[in-house]
Structure formats: C-alpha cells, structure tokens
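A single chain, nothing else alongside it, follows as structure tokens in the form predicted on its own.
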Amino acid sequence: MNSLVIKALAFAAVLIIGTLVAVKSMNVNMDDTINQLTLLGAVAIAVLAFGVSAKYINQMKTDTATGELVDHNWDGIGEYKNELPSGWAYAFLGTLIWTVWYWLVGYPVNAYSQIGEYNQEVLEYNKKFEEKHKNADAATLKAMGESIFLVQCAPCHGETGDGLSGKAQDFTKRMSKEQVLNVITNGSDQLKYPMGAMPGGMASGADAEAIAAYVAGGMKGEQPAAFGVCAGCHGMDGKGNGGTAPNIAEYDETLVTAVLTHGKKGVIGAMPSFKGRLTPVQEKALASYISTIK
C-alpha cells in the first residue's frame, strides 16, 4: 500500500471520527435504526470514496495504457477496444438491482417511513385534540380561532380581516355591493351547497342594484320587493335556509367549512381548499372568531 492510499484512509479516518464527535455533541439518539444506518452509510461512503479515488489516482500515474486500437482516431487521438472494467460493470449492474430492490420492496427500508410516522402521530394527536376540545365553550372557540386565522388566513385577509383593501375577502363585512351584483350576474358554484348552483341572471337593472344595496348593507332597512328571488333559497332573513344555501347575512360555521373545503376564487387569486389540513373543532373556532370580526 503506496502512500497516497495510507494518506487518503488517514483523511477518512478523520473525517469519521470529527463525525461521531459532531453526532455525540447534538445528543442524536443512536437507538434509532434510521440514526444507525445513516451514520454507518457515511463511514462506508468516507472509506469508499477516499480509497477508491486514491486506488485510482494512483493508478492513473503508473500506469499505462494497452491494447488494440480501433480503426478511427479523432485528431490523432484514438480508442482502444479495451472491455469496461470489471469493478465499474459490476457496480452499475449492483446499482439497477438495488434500484429496483428499492421501490418495489425496500422503500422505505423495512417497511418505515419517517413520513407515515409523523402522519400517524398527527392523526393520533388530532383525535385526542378533538376529544378534549369537543364541549369548548364560546371564549375558548374564540381564542382558538383567533390563533388559527392569524397563521392560516391573515397573510392574504389581514391581521384584522379587512382583506388588505380589497385583495382578499373583507371580513369586516359579509359581502360588498359588488360581489353581490357580480354573483347575480354570473351565478356561483364554487361552494357545492346542497340546493346546487345558483344560476346567473336571477335579476338586472335596478332589482339588481336594489338587491346588491340591501345585501351589502347587512340587510337593513326596507327590503326591496325583487329580494323575493333570493328568498326562494337563501330564506326571507337571507341565512342559508338551515344551511341548503349560503347565509348571505352574516358569517356561519356551514359557510366557512364550505370554503374551507372547495377554495374559492377572489382578486388575489385562488384560494385552495384547506381540506383536512384542519380538525372539525378548528374549523368550527375558525368560524366562531370571523364572526367576531367587525
């Protein structure tokens, strides 16, 4: 063994020993079988790849090269007709193996995935959040989904709801005299409510504005005589008919799991269903803290 070998498994050495120092300064837990393998694929990658490239290095200074030359050359240097190196065809070949030994029976190895397990605990802590929250009290619904807005909707609706002039859903109030005009127009089945689409035209002209004013000013005051259109679904007190339909006067728990669940398309762009990314209970402090806002 040359001394660039020697020089080269030194530097390994090293390496892994500055690695197992690294490994026991941030207390890893080596009883983990993940932890283990990966620390042992390092050590075999350190050896492998330090004395494989000074094998070769080595090789490449002494040796030279043998054997018949094909018949072309390019600019007068030509190829030999030397077969692959047995060391590289074996390794490719153990490669392709491995590959497929991989996905179709060792991914992930034994059958763990760090993902399934973090998912699995994520449900397990789910049902007991459920369990423990299920009888909350109004306060505590209220606060909860205070937290949740303020990481989950405030970055499009803003800190305080008002939709950051404009860009997103203005939850200071139900709906503004242009939504209203723009659903009457054109229809709306963004949120699958059990009564189906609400097909556009239902109104135009003045109906639809007078419509649009009473909506969009929390229907107050004389209700216009053309609201009978509306009323048909959304009942005479505009609340959703037992939730069959939109409440279109005020914030509900039915209406905010609707959206939360189908997304739905305002000016900033659409917003994605939040479909299982939140508990029943969440959705429904969710709900209880918009209704709040004013």
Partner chain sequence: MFHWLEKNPFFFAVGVFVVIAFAGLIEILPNFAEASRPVTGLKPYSVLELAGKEVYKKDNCIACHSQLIRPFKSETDRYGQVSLSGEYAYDRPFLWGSKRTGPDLHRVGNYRTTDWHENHMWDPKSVVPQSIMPAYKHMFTNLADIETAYAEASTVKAVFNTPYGPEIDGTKAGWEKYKPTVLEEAKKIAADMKNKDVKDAVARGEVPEIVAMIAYLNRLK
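It should be emphasised that the depicted structure is a prediction, and the values quoted were computed from it without experimental measurement. Take the two forms, superpose them, and find the largest set of C-alpha atoms that agree within 1.5 Å; that set is the rigid core. Numbering follows the first chain given and starts at 1. Compared with the form predicted together with its partner chain:
In a rigid-core overlay of the protein, residue 230 has its C-alpha displaced by under 2 Å between the two forms. With a cut-off of 2 Å and the rigid core superposed, residue 119 has a Cα displacement that reaches or exceeds the cut-off between the two forms. With the core held fixed, the Cα of residue 54 is displaced between the two forms by 2 Å or more.
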Contents of the next structure:
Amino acid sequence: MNSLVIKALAFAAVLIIGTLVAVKSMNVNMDDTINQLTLLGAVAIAVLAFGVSAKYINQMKTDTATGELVDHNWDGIGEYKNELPSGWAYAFLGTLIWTVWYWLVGYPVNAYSQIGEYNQEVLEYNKKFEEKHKNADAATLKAMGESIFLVQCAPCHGETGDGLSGKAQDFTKRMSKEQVLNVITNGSDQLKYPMGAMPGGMASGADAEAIAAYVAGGMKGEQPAAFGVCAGCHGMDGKGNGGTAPNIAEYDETLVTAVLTHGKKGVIGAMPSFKGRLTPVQEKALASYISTIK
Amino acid sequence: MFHWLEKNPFFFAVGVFVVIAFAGLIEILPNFAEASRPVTGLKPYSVLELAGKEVYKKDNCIACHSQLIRPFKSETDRYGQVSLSGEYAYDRPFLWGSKRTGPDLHRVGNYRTTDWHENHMWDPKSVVPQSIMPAYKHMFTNLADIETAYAEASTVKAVFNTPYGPEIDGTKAGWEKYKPTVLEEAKKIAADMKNKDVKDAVARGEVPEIVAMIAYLNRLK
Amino acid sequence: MQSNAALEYDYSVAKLFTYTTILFGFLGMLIGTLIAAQLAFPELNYLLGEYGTFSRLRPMHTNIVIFGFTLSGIWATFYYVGQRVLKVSMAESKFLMFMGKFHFWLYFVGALLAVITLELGMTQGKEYAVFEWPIDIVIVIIWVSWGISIFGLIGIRREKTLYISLWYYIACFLGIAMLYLFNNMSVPTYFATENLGSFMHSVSMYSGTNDALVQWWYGHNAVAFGFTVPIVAMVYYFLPKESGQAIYSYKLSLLSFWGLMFVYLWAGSHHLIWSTVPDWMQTMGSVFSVVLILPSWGSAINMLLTMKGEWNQLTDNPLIKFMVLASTFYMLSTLEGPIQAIKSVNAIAHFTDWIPGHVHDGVLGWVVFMIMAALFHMAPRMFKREIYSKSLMEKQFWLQTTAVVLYFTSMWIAGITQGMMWRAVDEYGNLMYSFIDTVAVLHPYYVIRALAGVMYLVGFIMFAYNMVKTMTASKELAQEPQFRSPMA
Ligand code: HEM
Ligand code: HEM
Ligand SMILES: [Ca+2]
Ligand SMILES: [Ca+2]
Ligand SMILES: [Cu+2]
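Having seen the form predicted on its own, can you show the form predicted together with its partner chain?
To see the whole picture, the full complex is given below, headed by that same chain.
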C-alpha cells in the first residue's frame, strides 16, 4: 500500500480509538448490540471514506489520464469515454444486494414491528431484573435507590436531596415548620392513607407554633402538651400508627409510596405523581435511599 | 437516447421531474388517511395552550428539545410511554424536533410541575446547576398573543374539523365573549406560581408568555 | 480546443450574487461560531437580550447559511457557468438581463424580510422551512425568476448539448420548487377568521405524523437539491476548467446523475426512523440511503479521477486543493449519512451531536470549500484582475481544513458517547445517567467545536479579504486566462 492510504487509515484508527476511549470511560454496556453495530458503522465510515479517497488521490501521483475524448467540448472542458470504474460498479451491485437482504431478512417488511421488538425488550428486562432483585438486601436497595433518585428525582430535590434551597422537599430533614403549620391550619387530603383526610384547624396560635416547632425539629426534646391531638392519629412517636396515617417523624416506605402514587401539593409547590413509572422494587429502593439522606 | 435528452432541454426537465416526483407520492400518500386519526380521548389544545405552543415555536425550544419517545426501554424509563401517531393528530405543525441538546418533552407534564417550570424557565441553573439551557426571563414580562391563538383554534375547527365547541367561531364577537375563559385558565396556572409581576399581570387580565408556556408544558402528557 | 474570445460574457448578475455570498457567508458563520460557543459557555446567551439566546440564533444560523450563503453561491455560479457552457451572453437579451437583476434584487429584499421576521419570532416552526406565508410567496417569485433565467438562457443557446453542470442546476431548480411548495402549504389564520390576531400567522395543512412525513420528504431533499446537486454542478465545471483536464468518464457522469435523481427522493424517511411512521416506510428510508452511496460517490470519484496524474497541480495550486478536498468530504458525508440511516445505528445517532457532525463535514468540507473555490476561480475572469494572494489562500486552506477535522471528530465522539450514555443501564437495570450527566460530559467537545468555529471563521475572513483585494487592488489582466487562475 502507498503512503497516502496508510496515513488515511492511521487517521481513521486514531479516530476510532479516541471514540472507544471516550465511550469506555463512561462504562456503557458493550454487550448491547446497538452499541456494537454503531461502532462497527463508525469503523466502516472512517476506513472506507478515508481509505478510498486516499487511494484515488494517490492516483494523481502514480497514474496518468488516458482514454478517448468525445469530439465535443464545453467552454474548453472535454470528456473521456472511459468505462465505469469496476470497484464502483461492483459496490453499487453490492448495496443493491444488501437492500434485498435488509427488506427480506434484516427488517423484513411483512414481519418486523418496532413496537413488537420493544415489547420483547421490556419483557426480557423485567424478567431479568425483577427475578434478580425480588429479595434485595438493604445495601442493594439503597444503592439502587440512589441511582434512581439521581435520574428521576434530582432535577427537583437536588443531587444531594436538599431540596435546592426550598424549591422542593428537603430530605435532610423530615419537614419544615412552615410545612407543618400549613397542614395544621389547612388539613391535608392527598395521600389516601387508611385514616382518610386530616381536617384543618386542629390547633392554632401558640399551640400550633409549638407543635410545628417540635415536629420540624425532628420530634426531639420535650413534647408540647398540644401534640396529644396529633398523637391520636400519628402516634405519640409520630411514626404514623402502623401506616394508618403518615409518618411525620421520619421518611418511611409507606409515605414514599403514597407520595409517589398520588403526588402532593404543599406550601413548597407540587410534586408530580409517578404512578406507573416505577416498579414496586424501585419504590422500595427509593424509600430506603431517602431515609438515609442526612 | 440520453444524448437525445441532453439536446432537448424540455424533455430533459420533464424526465428529471417525473423521476423525482413519483417517489414522493409513494412515500407520503399511503399514510395520509391513517396517520391523522386522533387516539381516543384526545382533546384539542385549549386556546391558552395554543398560545403557549406559539411561544414554544417563537423561542424555538425545538432547537434543543424533541417530542418523540422512541420505542426503547431506555427512553420509556426516562420519559414515559412510547409516543403514538394518534397523539399528534392536532399538532400543526408537528414538533418532534431533530436534536436533543435537552431532554425529550413529549410527556414532561407527567413529571414536572408549574412551580418547577417557573423556577426553571427563570433560571435553569437554579434547579439543575450544570444546565446549559438559556434562561427565559423575558417570558415573564412579554405578553402572549391569545387572540392569534383563538384565531388558530377557529381556523383548524373550520378547515380541518378539529372538534372545538361552538364558542370557537372565528368572529370578533366570539373572541370578546371567549376571552374571559382564557383568563380563567391563566389564573389557575398563576395561582401555583410565585412571581409577583406575573400574578399581578394575570389579575389585571393580561397573560404573560410564561403562563401560556407552562399551560402548554403541563398539557404534554 | 476552440476559443471563446469572441464572446463577451456579462457577469453583472454573477457579481451581485458573489457579494451576497461573501456577506451572508460571514454573517452565517459568525452566528454559527457564536451558537457553538453558547453551548460551551451558556453565559453567552445573554449578549442580546431575548434575541440572543441559542434557540433564537440557531435558525438564524441555518437560514443565513442555507438561504443566504449557499443560494447566493449557487446563483453566482449559475449566472457565470450558465452563459459559458451555453455559449450565450446575457447581454444578448435585454429581457434576460432584466430578469437576472430582478432575480437578484427581489432576493436581496426577500432575504432582509426573512431575517427581520425570523428574528422577531415569526416562524412556522418547521426546521429549514420556518418562513411564514408572505415570505413564502416572495420566495416563490424569486424561484420563478430564476427558472425564467435558466430556461431563457437555454432558449437562446448556441451550444446544443447541455453540459453536465446544467443537468444539475436544472434538477436543483425543479426539485426545490416541488418540495418547497408542498411543504409550505398552510392556512393563514387572519383570513380564515374575521381578521383576528396576527396577519403573519398560519397553520400547517398537515398534522402530526403526516406533517412529519412531508417535512422530511422536503428536509432531506432540500439538502439533496440544495447542498448536493448544485454543488456537484459546480465541481463538474470548475475542477476541469481550473485544471484543464477532461472529465474522466461521461458514462459515470450519466449513471451518477440519473442514479442520484432516482434514489434521493426515497431516502427522506431516514429522518423518521423509530418514529411513529409505519415500519416499512422507515425501512425504505434506510435501504435507499445505503443505495445512495454509490451515485453520490460516482461524481466524487469521477472528479478525483479527472485529476489523475496531476499531482503537481494539486500541490501547487491551492484552488485545486480546495476542490479535491471538497470531493473527499463529499465522500465522507455521503457514506456517513447512509450508515447513520441504518436502523441500529440511527438508534444511537439520531438526536445526538453526531448528526450536526455529519452535517458540517458536508457543509464546511464540501459546500463552503466548493463555493469558495468557485468564486476564487471566477474572480480573475469577472474582475479582470489576478487573485490577490496565493499564500493567503494556501494558509486559509490549511486553517479551515484543520477546523473541519476538529469539528467533525469532536462531534463524532460527542454524539456516540452521548447516544450510548442515554441507553446505559446500571447493574440494577436502571438508567445509569441522568440527562444532565449526558450534557455535562459534552463540555470539552463543545469547547473544541467552538474553537473549530473560530478557526473556520477566521479562514472565511481571509477568503473575504482576498476576494475584496482581488476585486479592487490586484494586478489587472490583459486577457482572460483559459485554465489555471493567475494568482500573486
Ligand atoms: C448519501 C447521502 C446522504 C445520506 C443518506 C444522509 C443521511 C442522513 C441521515 C440518516 C441523517 C440523520 C437523520 C437523523 O437521525 O436525525 C442526516 C442528517 C443530515 N444530513 Fe445527511 N446524508 C447524506 C448526505 C448529506 C450531505 C452531502 C449533506 C450536506 C452537505 C447532508 C446534510 C444533512 C443535514 C443538514 C442533516 C440534518 C437534518 C436535521 O436537521 O435533522 N447530508 N443525513
Ligand atoms: C464557522 C462555521 C460554523 C459553525 C461553528 C457552525 C456551528 C453550528 C452549530 C453550533 C449548530 C447547532 C448544532 C446543535 O444544535 O447542536 C449548527 C447547526 C447547523 N449548521 Fe452550522 N456552523 C458553521 C457553518 C455552517 C455552514 C457554512 C453551514 C451551511 C452551509 C451550516 C449549516 C448548518 C445546519 C444545516 C445546521 C443544522 C443541523 C441540524 O439541525 O442537525 N453551518 N451549526
Ligand atoms: Ca436538525
Ligand atoms: Ca413557510
Ligand atoms: Cu436526509
């Protein structure tokens, strides 16, 4: 081979290696056939485009123009009567054969359906992962939860879960005083707990202030006497009486599942419902991750 | 035979035209009846949403955002259910886009909310610190063109039988009568927002672009 | 070979379009460089208030380079090449002279209107077909004027057989006319109601998936008949003319032309792969794209073989360098496109930066290189002066070549990386990356691309400078050069 073609192929190689290094460093799944075919396509582009054009350019060095001229010219431009380059003609034929293959075998017109392929893909995924993580341990759940959180929840709650300075729920603590006061005053009826709705106006004035400060402070220190009203439903420890009312002391699975199912609108803003977008295992994983955010 | 064509420009041009035109027929026509049918339950855009769609076009969000969820698990996990042809039946023009510098928005109404959009359109970095999306602060002061949106609804009703009610009739009087309905819808959005200027404007009976924009984004489900 | 000395061609219209080619080329690439920089450094979005965001400027970029720069280039060369290969001068017909000038001035006014309305946000929202209906009407009249010029010149021709370049100019005219009309069908809302709302606003005649089909039947072929066909017209004239070599093979020209005409139109649905258009139609787009490689490569190979044995011309004449490299970039983009059209590859490539990468090896490496080379070749003949500086041209060539390579390699890697990251799942089967992760990873590539933009823009300024100097201050020529352009 001549030096020009070698240089061109070397350039192609550098480009391909660069691409490989870049994608490898992002840990993408190399056993994904789509990824493999894409890289194969990239190799084909680089090698063929650079290699073939270098071959022709090299002919400028090594070959000379020959052939019979047509007996006519346009503004001084002549034309040879040369035959088609055979490489070109055979390649043309090759693509036509490929076309027939693609229609009949690759994505057969009468049999291929992209939605069918998609359904198959989802089915296989679910089988693989539901089976594998049916009885996931705590550490797995937490790690899984974190990965889901970063994709689905971080745009609102922030990557650290701190609620982005009051733009969404801050998971480093259970609730702010303002949030609790709001519920005490207005009640709440969105989460569909067995207990039903919480009526507004259960406490007011200094009592409400004291309760709110206590709940927002993480239910530490001395319990204000007025909290008794709340304990009726949420329990003395605020943990929600075994899931009949929300746990207001800390995040638990029941709460997170309820919020994900029904969404929530509060003083901060609105939290969308994720109904149908997450599997039960994923919801459990999220709950276990959220309860560890400090 | 070809030499003959090259000496006869008229037939040459006709030849070229025939060769290029007939592929178009095969590519486009067969799908026409089929693909314009709406999925069941699909409602036409409200006038406020149409005004928002106009803002989306004008500020050209399509430069960065697609509205087409492809049938891959990685896409449906990220954005929700695969997009269906019938869901676009009232989209004139279609807004699928061809570049995803930002995420797909076809179902963004399912997982983002009014207050989030308010923060995000004012300053994307305030919610997504690494965002490269521009801030669209001017939408909080510019007013949306709701009259043109009404005209659009009337036009698609009259020309393409888009199922709007009798109150959308393309007359000046009809518009005067309908305007309060649009303002009501705008008030509902503004109620979930915090920006004081926007709230005041809506109270005055004006519709800032951001309100229409959010109505449109919330509608994308 | 016969001499054309007897005929005085009239280049006044070609000159006018040459000026706008330079003007719009500069503006369009300036904005291109700015938007490239905005993706790397988002603070740059706020230089011009609401009018300066990436999203507002991006269509300014695409429309100015396509409808400003490229169209001007096509017309500048047509009004030059057309006369010469038909052996008639525009000066021979008062009517054609008038049409040519009318064509130019209406175009110029139309371009200004287009820029203004677009910047004001009046848009139909379809990529590459953004102008509202009143502008569309102006565009149709402009197009018809060009048609009258083409067929008028042909009507009074002395050369009976149409040269290859003219085949391509005619195809460009017919193709765009058909595509543009159908894709822009819309109903003005102002007239469909009691004059409510904006006068400019209209709604598309087609909706949803149908609209998508019409749009990409148009969009793909607008590329075909705007960025491919007329540029091939140029290379078939300017490369043999500048080098003095005869075209390698008439047969190859013929098969490539009709092959291209036949196959191109079928490939439009490769922009809609994995969308909601029927599966068979997507498959059709894929297969015809792959078949399209050969008719496209045919022209490029024909050009490269035309230069067989002319190595010294290649090394010695930067103008030849531009055209040879343009042909190879044409080969690159017409192989890359088809491969991106394969379903499995499109699953990654679509929506990513690999597509703008593909676009720009076509437009920067092929379209702009070819148009600049054509104008360089025309300048000594139109202005009767030699090209101002060969060494500047040489430097410009290397600077811009480096820029194109940086542009397409960075976007290639960026696009493939991002496409794969979107699909990546972790060990639990959940998405591995949030969307913003896949944006943040692109930063270095966006910086490289912005840098490439600056380099390319500087190259274009060198070109503009060289051209202006050629027009005004270069050594005058006593006689028109036959082949190689004289340069200092
Ligand atoms: C054999 C010839 C070609 C084929 C089959 C082809 C194919 C493609 C494909 C598959 C896409 C991407 C669609 C997507 O997934 O979004 C594309 C995009 C594009 N190509 Fe090509 N390409 C070819 C040649 C060219 C050339 C020579 C140019 C320009 C000089 C060009 C300009 C473009 C442009 C501007 C786009 C972007 C369209 C958009 O905005 O989405 N193509 N092409
Ligand atoms: C200085 C040179 C240039 C630079 C830096 C540049 C930069 C850019 C950038 C940043 C984009 C947006 C990509 C995105 O949305 O991710 C773009 C799009 C585009 N540019 Fe350029 N550009 C340049 C020259 C040109 C020229 C000369 C042409 C045509 C003759 C052109 C045609 C296009 C087209 C058709 C698109 C749309 C591509 C798509 O939608 O996929 N550009 N350019
Ligand atoms: Ca695009
Ligand atoms: Ca239009
Ligand atoms: Cu295309």
